[in-house]
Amino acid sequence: MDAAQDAVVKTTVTALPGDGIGPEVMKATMEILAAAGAPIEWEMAEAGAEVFKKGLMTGVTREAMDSIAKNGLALKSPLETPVGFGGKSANVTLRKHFELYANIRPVRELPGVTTPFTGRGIDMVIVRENVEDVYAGIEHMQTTSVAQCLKLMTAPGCERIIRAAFAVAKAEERKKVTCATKANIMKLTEGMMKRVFEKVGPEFPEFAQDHIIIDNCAHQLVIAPEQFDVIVTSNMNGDIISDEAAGLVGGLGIAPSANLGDHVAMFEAVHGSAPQIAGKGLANPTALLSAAIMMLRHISAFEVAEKIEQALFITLAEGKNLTGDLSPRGHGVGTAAFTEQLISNLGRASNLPSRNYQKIELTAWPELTAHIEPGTRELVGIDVFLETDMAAKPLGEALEAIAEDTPFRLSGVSNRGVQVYPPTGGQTFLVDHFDCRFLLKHPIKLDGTSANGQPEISYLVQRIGAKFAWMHIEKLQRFDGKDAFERPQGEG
């Protein structure tokens, strides 16, 4: 190594080789980066199936956590969550532990990778909120036959990911940002993302902006994918449409992603561990290599990132020594031959130019408990969720009698979101899980000096609990004169 190379300041990255084909694609990626002169030093760490087998329920060793925290950068191969033992997904553990709230999934046609959509000019980025929504993993069995999953979306969480989407658009010189939600049905949760998008959007007048319902977005991705530039969406929606979009350009085997937070960035291949070919030298390293290219741009190593990307484009376009999944009729070479071919193409320019990139600059968020205090706050009532096998009419009548000498009145009883008492004339299949809505006869102003309606609530719940098994209670509040709760289907 000459003196000039010695003088290059290198960035230390935590490498997680992972499971299945993970170590093979990690080795290939490291070899390519080294051949290209990438300013990277590696710190190896362990996560995945073998860690679960050691009894660590997170699937990630303490040493790996400490390494990532210290370096602030990680490159990750696929990790398994074993069936039958182990705890939560190691992938989710890493995203949540380091608050990697922004998942960035580029989707671009690659030369030599032919799909039914080839030639359509697909080149977009899906920006997915990565830590909230139903993936917060807050689930409960309400009865033996009714499961609940809480969908938690926060205004700061929506604002963070929306600002991240505009940051991506700026860094990649894109022109349009589309917000995709299910706000027509989930008006409080998904609707929050739409409202925040409409609030933040005017700060970025240089970008065209629109909103689309998520199911129409999925439809339009198939009908006219070229219309999209940057799509920002919530966690589960983004999980689904980013995989769909990857399928348009060749599948998960070539799909990279970045997981960004305020302090740590983790780059990974999207595909699984492919245990059926593990150890056979057949794996395609394109996805992890593409993730590494994203990582190089994150540390502003733009020239070497473009050098590797152009070599990848040439390798794919010329079709020499491609792995089996990329070769016509599956007749391909192994990982080593593909890697050697790509290294031999370093320094060449393809017919497909790389985009102009800048570093994605996320908005820094203060390290405090986010809180937005409304101007006024009122307690309007409570929802009490009961388990019973009673029919709707006798249940409603019994609850009306219970509430008669309390500050509350029974507003209605619903089952799976549909009002069943008072009857509306509809036909609803009942399960043993009823949402019983009680409204205060006189709403209570919550000003921080009162008991916040606690005595009134306790009195009612005590009376209900004497006759029925209840699971949980939700306060019904009104913020700044506006109801902060939804009404069941059929309620007048």
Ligand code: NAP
Second form
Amino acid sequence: MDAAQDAVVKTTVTALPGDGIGPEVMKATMEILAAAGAPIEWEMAEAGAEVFKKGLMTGVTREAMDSIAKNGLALKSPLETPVGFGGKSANVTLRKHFELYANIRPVRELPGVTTPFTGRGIDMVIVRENVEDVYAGIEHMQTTSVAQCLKLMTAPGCERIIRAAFAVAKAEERKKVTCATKANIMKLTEGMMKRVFEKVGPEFPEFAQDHIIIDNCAHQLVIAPEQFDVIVTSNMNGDIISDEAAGLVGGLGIAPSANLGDHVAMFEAVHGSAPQIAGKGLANPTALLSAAIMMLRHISAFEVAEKIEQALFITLAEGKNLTGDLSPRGHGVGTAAFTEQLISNLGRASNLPSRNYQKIELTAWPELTAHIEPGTRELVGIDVFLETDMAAKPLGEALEAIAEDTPFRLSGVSNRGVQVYPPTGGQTFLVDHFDCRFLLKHPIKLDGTSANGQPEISYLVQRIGAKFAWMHIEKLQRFDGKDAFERPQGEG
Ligand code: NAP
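Could you output the structure for the form predicted in complex with this ligand, given that the previous block was the form predicted alone?
Every component of the complex follows; first up is the chain already shown.
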């Protein structure tokens, strides 16, 4: 090594070779980065199936966690979530442990990768919230036949992903940010993302902005995908449409992603460990390599990132020595030959220019428990969820009798979100899980000067509990004079 090379400051990155084809695509990626002169020092760490087998429920070793925390950067191959043993997904462990809230998925037509959409000019980024929503994994069986999953969305969670989307738009010199939600149905959760988008958006007048309902977004993605530039969306929506969008340009096998947080950035291929081809030297390293290119841009190594990207584009465009997944049957080569071909193309420019990238600058968030105190707060009632096999009418009448000499009145009973008492004439199929809404005859101001409605609630719940099995209670509050709850379908 000469003195000039010696002087290059290298960035240390934790490498997780993972499972299945993971070590093969990691080796290829490292070889290409080394050949291109990427200023990276690797620190190898272990996560995935082998770690689960050792009895570690997280699937990630302590050493790997410490290495990622120290370096703040990781390149990760696919990790298997073993079925039948082990705990939760190691991928989810990593995302949650390091609060990697922004999942960035570029979707761009690649030269030589022919799809029914080739030539449409697809070039977008999907920015998916990565830690909230139903993925918080808070699930409870309410009765033996009714399961519940809490969909938690927060104002700071929405704000930081929306700001991240604008940061991506700025870093990639894009023109439009589209917020995709299901706000028409889930007015409080998905609606929050839309409202925050409308509040934060005006700070970024340089970008066109619009909102689209997520199902129409899925539809538009296949009707006119070229209309999208940056799409920001919640976790579950993003999970689905980012896979859909990847399908437009050649599938998950070639799609990269970045998981960004305030302190750690983790880059990975979108595909899994492909156990069917593992160990055979057949895997295509394009997705992990593209993730590594994103990582190089994250550390502002723009020149070498472009050098590798251009070599990848030209290799794919010329179609020589491609892996089996990108070749006509029987014409594919192995990972090593593809890697060699790509390395031989380093320094050449393709017909598809790289975008003009800058570093994505995320907003730094204070390390405080996020809290917004409303001006006024009132308790207006409670929802009591109970289990019974009674019909709606006798149940409603029994609950009205129970509420009679309490500070509450029964407002209604609903079943899976549809009012069934007082009857509406609807034809609701009933399950043994009823939401019984009791409203206070006189709402109570929650200002810390009274018992905050505690005695009133306890009295009612005690009376209900004497006759029925209840599972949980929700307080019905009003913040700043506005109801902080939704009404069931059919309620007048
Ligand atoms: P998969 O591993 O993505 O594989 C599906 C198929 O896609 C493979 O059988 C292979 O098709 C093709 N493929 C995927 N990547 C390829 C590559 N780089 N080169 C060539 N072909 C590729 O999906 P899966 O079978 O559903 O999942 C397997 C395991 O991976 C599971 O344990 C799952 O939990 C895990 N997983 C991990 C992640 C992650 O770590 N982020 C993501 C998804 C899944 P052919 O068989 O036709 O060759």
